[in-house]
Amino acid sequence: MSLVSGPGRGGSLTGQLPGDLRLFVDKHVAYIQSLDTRRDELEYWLTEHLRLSGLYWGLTALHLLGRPDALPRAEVLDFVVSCMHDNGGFGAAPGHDAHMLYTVSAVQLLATLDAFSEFEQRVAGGKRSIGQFIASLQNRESGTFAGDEWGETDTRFLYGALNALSLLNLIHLVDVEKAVQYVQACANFDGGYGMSPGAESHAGQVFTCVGALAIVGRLDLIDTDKLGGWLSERQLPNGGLNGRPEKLEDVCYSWWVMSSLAMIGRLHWISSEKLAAFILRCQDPELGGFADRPGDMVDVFHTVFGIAGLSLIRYPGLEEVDPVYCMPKSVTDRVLAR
């Protein structure tokens, strides 16, 4: 899969959108299918660093498009396990260092593929040398995550580890209360978390503290009428919805604001209306995919958060996503046995 932008626009090619605003879905899905053929462009391959994450991103929005054949199963999951290092971790690409995010988009994908046991038939113990590599990563004083051997850590791994972990059914395999405590710590004044202790308050930070907590069955620890305040104050007059004050519309936010307020009840303090129209208008009509906002270039990171988004507000068509995994719901209650 690939991340190279374009060669749309969000808006479309002439800046302008039919006067009905609706969702193109087979535009969609027909550009999503078109990323991996454009291996002359030069981004293509500037882009390898997150390949594996690309994938997972164009797989799930091809699953809430309701469209989860249209991209090849086999190859899919070939390209998934060709990932995988002998220490249990995955790359993002086929001889790239294991880190902690493309092994979450591994899983993700094996979960949303129904593949693991397939997985295991292929790779021996498969399930149980990933959840060790993600174990590893745990500082066992802190309770954080790291995203490699080289050691930064950021609440993104924390969240990525016991996402994976969870959908593995391995979370046993870590210290989840030091993991709760850690997340606890990272909480600020104005009801938000930031990516480590004393962090500003960020977006994706809150939806990465908020979606741990809410994995391991801790929503009890926030202050859901404070931080319901913060992010509803993330949407601006334009419908869209930034990541902390003073800062830019982005469809991105779409889902780390709206998946946040979903997983603690405050849906409804944002204009879902509004945040509708302002998603619609960063599509393209004509080629498919999103863009951040209108007018900029479409990529296959806003397209699925876009349309995540879309789906967390009921949009008509659309398959219902789980808000704590950015994943189809009907995959998590499979895995997840609910």
Second form
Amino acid sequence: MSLVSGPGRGGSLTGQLPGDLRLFVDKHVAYIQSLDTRRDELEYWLTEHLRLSGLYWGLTALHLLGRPDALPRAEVLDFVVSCMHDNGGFGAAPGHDAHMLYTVSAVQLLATLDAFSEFEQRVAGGKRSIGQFIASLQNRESGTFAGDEWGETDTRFLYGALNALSLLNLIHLVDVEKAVQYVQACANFDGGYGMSPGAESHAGQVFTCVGALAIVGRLDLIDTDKLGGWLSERQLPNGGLNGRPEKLEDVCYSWWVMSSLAMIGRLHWISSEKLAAFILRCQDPELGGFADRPGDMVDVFHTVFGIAGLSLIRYPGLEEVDPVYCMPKSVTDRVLAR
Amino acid sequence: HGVLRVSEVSKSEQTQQKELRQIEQYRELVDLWQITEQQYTVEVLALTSKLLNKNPEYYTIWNHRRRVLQHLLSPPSGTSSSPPGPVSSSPTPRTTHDLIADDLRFLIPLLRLYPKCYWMWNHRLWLLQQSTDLLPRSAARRLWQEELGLVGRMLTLDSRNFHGWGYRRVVVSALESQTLASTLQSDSTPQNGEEATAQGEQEAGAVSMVEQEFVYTTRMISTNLSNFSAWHNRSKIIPRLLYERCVSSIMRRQLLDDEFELVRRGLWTDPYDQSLWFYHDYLMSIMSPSVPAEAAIVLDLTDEDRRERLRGERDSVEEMLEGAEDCKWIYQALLQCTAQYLGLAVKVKNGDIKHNAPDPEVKNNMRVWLEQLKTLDPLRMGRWDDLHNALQL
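Next block: the form predicted in complex with its partner chain, after the form predicted alone:
Once more the chain from above appears, this time first in line as the rest of the complex follows.
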């Protein structure tokens, strides 16, 4: 069970924060709901290449805010299905090529919507074909995964594959042992992990590697104190977290760093109060949403990771997030039959 | 990331109209692409360029660009793999080279604008792989070599760009491979033991670049001591460097001492520099008995060797406190040195704590350092409390 520093649970966290800092729940809900209506903004069109992931980020944020029905379920499901290709993979939007990233988002969305059986009705053998698409992307020699037929490899795809396959209960389709070996090859002396063997430690890659090991039950391979130490050093004097040494704070690291700390039982190695204050300062109190740091433009990516970060440190009023999957724990408990 | 917020209310009518026009233009391009999707011509290639200039994250367009290039690079139509539609004139080897080289060159400005775009680096790798597969060895090698120059320039612009460093590793690995091994021209006389190929060229073996890459990290560090990524890469290169040099234990020990000296000199100038402490940590941890041989610097360190070096380090680091009593890294390093020295392998794994009790004076020192840490670095209080308990102070 993850631990929280200071008084920790429930309302006492808010007691530590400056009075004007609070979570603008309704604003964030409205912001997420408005995302699909912003067709008069160039940004809407320029981000079509990640639409399905955007939907997963938005829906997850809504669930954590306690508003799971704020997006129309049928339309969301329709959109997910419309992104599917014959080969079992999903693109970011209709007309976009199949890719691991969006396939994973699709599976996470189906799980969150509790829509696997409806999906199977609409696409016979759908789950199996997704599993096969993902499995086909594993390099059976190195154990790692490509994003698509064009061959880019990255531990993000390895994590994504294990995430989706475990939710589909199809993890036996891939060579787990080899995948674990690849993750270990990405380990650095500082306890962290890089995107490929030889790469420097980076909090995003740490999340993917630790998450992958968590999914397959191999957290024992991690040098917990070393990694915990490296992760704790991500907290800067302003309370925010960076992704690696000498870089700027960014609210999305509230997720990559904190979930990793949660998975290895070291959440209490940073200051929750200072982090919470930082995350809250990243909100746009008028229009909703979170930005990477105070004063910048908001987007749904930083919104979900800010909220998920707050959930991890038990900010009151939020649903519990699963640190391994970045999904509501109630969803992963149900899907993984725990 | 990093885009300043502009209040929506303040968007003028003019700005909104401009934005709507931009949307229209962008959507027109996308529509045009969708219409021409089945055509694999240079015109469509140009269309993908326009789209990618507006939106380099539009990964499907990168895919399509490669499909067009694949078609243009493939044998003349009539083979089963060619899709129907207008076909450019059959490519000769020179055209193949130009197609690949032109794309590499053409995309450089876009790479400089978006140096952290995964899709772009990946596309370059694909192009280089095409060169290996389709071009004569020397021509392919030249392209890979040029890429090494490009990534060097990109890393000069931003030495922390991990895309660049990853790319560099792949490029170096390719240049080191047998597939791209250099050949010499046929007008030089064959050396003993080398066979002439059918074309009269000689083949050299694959050549390691580990020495050059080590020197590269040295250069980057001398330009800027606080070059974290360069220190990291140095740490990754050293074990292989030593292996390939086939040096004696004495030389290995010399290198370890030299590296300690290098980082210590930097720390004397700036004890607050995180990159330097990172490398210092690396050097200390690489002496641990649990380090596997393929990662170690010195292969035959005895425990007495380790104790001597750690004693020396502790003394040296303690001296750095003068004038920098508020530097948390120093206290962390002192604790680390001492813990390692005492063989206090502090492992809190599954509830088990392993430790040896230190003598009272050492214990007191550690207590003092830990108290300093708690004062200087309260953000990480939970960690220092755990350390306090684990060290049984």
